[in-house]
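Given next, in structure tokens, is a single chain: the form predicted on its own.
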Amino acid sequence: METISEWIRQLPKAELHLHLEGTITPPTLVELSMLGNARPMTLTEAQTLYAYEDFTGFLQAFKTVVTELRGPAEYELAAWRMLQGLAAQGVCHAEVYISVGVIFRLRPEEDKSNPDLFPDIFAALERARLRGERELGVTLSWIFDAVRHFTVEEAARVFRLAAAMRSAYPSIVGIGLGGDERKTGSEPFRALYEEAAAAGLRLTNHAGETTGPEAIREALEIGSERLGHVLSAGDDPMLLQELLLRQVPLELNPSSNVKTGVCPSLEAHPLRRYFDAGLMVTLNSDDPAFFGATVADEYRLAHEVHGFSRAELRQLAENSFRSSFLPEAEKQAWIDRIGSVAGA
């Protein structure tokens, strides 16, 4: 009989909270220096930079990963590895991250000096999307990420130009909030986030990850419609009953919260009892260059750390599809693939 990795290989997935700056792995950070880096670095030099103790030490990690990708080159291959790599876990879909709001961020100069840097950028991205679709089969979407430490008025330079793209590029299909929620809650972009869904775009946010159940209620409360992380949902049952009864989709990152010390164990993360309570749970890695976990690893540690026997990972599989972005008819597809290829 086949191994529970081996047939996780074979059940079609999305991937719906993905990061593209987290998944530069160190080898991969060594080719990216050395494309137009004067001192291309070593593989040890890549790896202490993925060194961090708790969630503010892994921001810092991130931010200094992403000075790295310093143009269309390095951006297009970053996406690429990444494309690779999902195709590689049998994930079919994914809904990616772009951090928009640190590339103006870390960037000032350079955009007031050359206008046209990200169109440049995304449409690198936009290459290796094409050829991952092409080449591996793998679709992708792109989400624009903001923020929510930064200003209000660079998250809305991020969601405006999101609107602004769409019509020219479809794959650009929502937005999202991200960053340091003991900073900034969402109630200060409301009308951001009312802007974005009136210009058609999705609405997602990052909420509870550091923070108590009332920063998921205020992501709702702003329009969000799908959360990341939520972990601390279950400490407010009303809460719990809310996201139950609307099937709020939840992208669930068990290894990256273990890794940042937001959560004790893999054992104490409330993946078993959320999925248990019938929430619209998902599977998700996050960053797995930083946490050391695919979202293949993560399937495989539900059925090794909470029991998830096939058929629940088989559910979890179609709540990824279910609360994708996808077109429902793409959506049923690939929820009758999951049928036919995981079997009973």
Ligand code: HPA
Contents of the next structure:
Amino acid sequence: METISEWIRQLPKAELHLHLEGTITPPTLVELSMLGNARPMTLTEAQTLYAYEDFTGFLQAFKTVVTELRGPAEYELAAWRMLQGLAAQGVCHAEVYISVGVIFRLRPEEDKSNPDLFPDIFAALERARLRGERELGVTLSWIFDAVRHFTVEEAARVFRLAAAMRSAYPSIVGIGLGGDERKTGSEPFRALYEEAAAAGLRLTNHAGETTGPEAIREALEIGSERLGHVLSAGDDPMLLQELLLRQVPLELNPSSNVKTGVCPSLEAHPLRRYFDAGLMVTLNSDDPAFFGATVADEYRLAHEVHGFSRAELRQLAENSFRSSFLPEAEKQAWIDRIGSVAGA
Ligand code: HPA
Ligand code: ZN
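Next block: the form predicted in complex with hypoxanthine (HPA), after the form predicted on its own:
Complete assembly follows, chain above in first position.
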């Protein structure tokens, strides 16, 4: 009999809440530092950049790692390593956040003097994406992520860029908001979300990660179609009911929440409760290099910690495709394939 990890590996899965920059492991960071740097980083030096004490510290560490992505070559290698990692776990499709808001914030001067900087970075990401599809059979879509605690103008620039680039690059499927919800909610972005939807972009949003259920309501009210984290929804039975009736896709990230200290333990995470209540739950890794768990690990932990059976893990995999931004026919084809996986 195969182990649960082997079984999870062959289960077709989609990952819907994954930050490209958060997939960069310390060894990959060392590799990146050797691309044209005078003094490459040691592994120990790289590892120190991943240290954080709490959620605020995590956001800072994340930004520091993004600083190491100096240009197109770094982004291409980071995306390729990410794709190899996804293929190794049996992830067939991923919808990946790119922290475009951080790119612009980190290099305002360089950005002004070189208007091709972002297009060049994006072309490099596309090379990696196409190679991943060709050589690994993994498909990717991109979500342009803005930082909610930067300015609304900065988010506008990120979302309008996604809208402008979409016709040339249909792989850009949506936009999202990350960052610190304790500083800025969703309401200030209402008009921008409406504009993005009108441009054909799909809308995701981090909501209720460090804040209460009112932040989740606010995210729904501005039109967010998919919600990240949604940790605090259980505090509001009416909200739970709404999420249930509307079957709003939830991008849960249990290990992330424990590691950033916003949830006391995996046992305390609402994954099981939401699933049993019939919510549209998906499992995701968020920033696996920072939190020490891939999405395949999240499925294994759901089995070990929350007692998810193989049939229930299959349901989670099915939900991951159902909740994706793929065309209906592609969703159904993946769901049919999951149906033929043995071992319920
Ligand atoms: N939450 C907020 N901001 C982030 C995250 C997250 O999970 N990952 C990267 N930036
Ligand atoms: Zn996230």
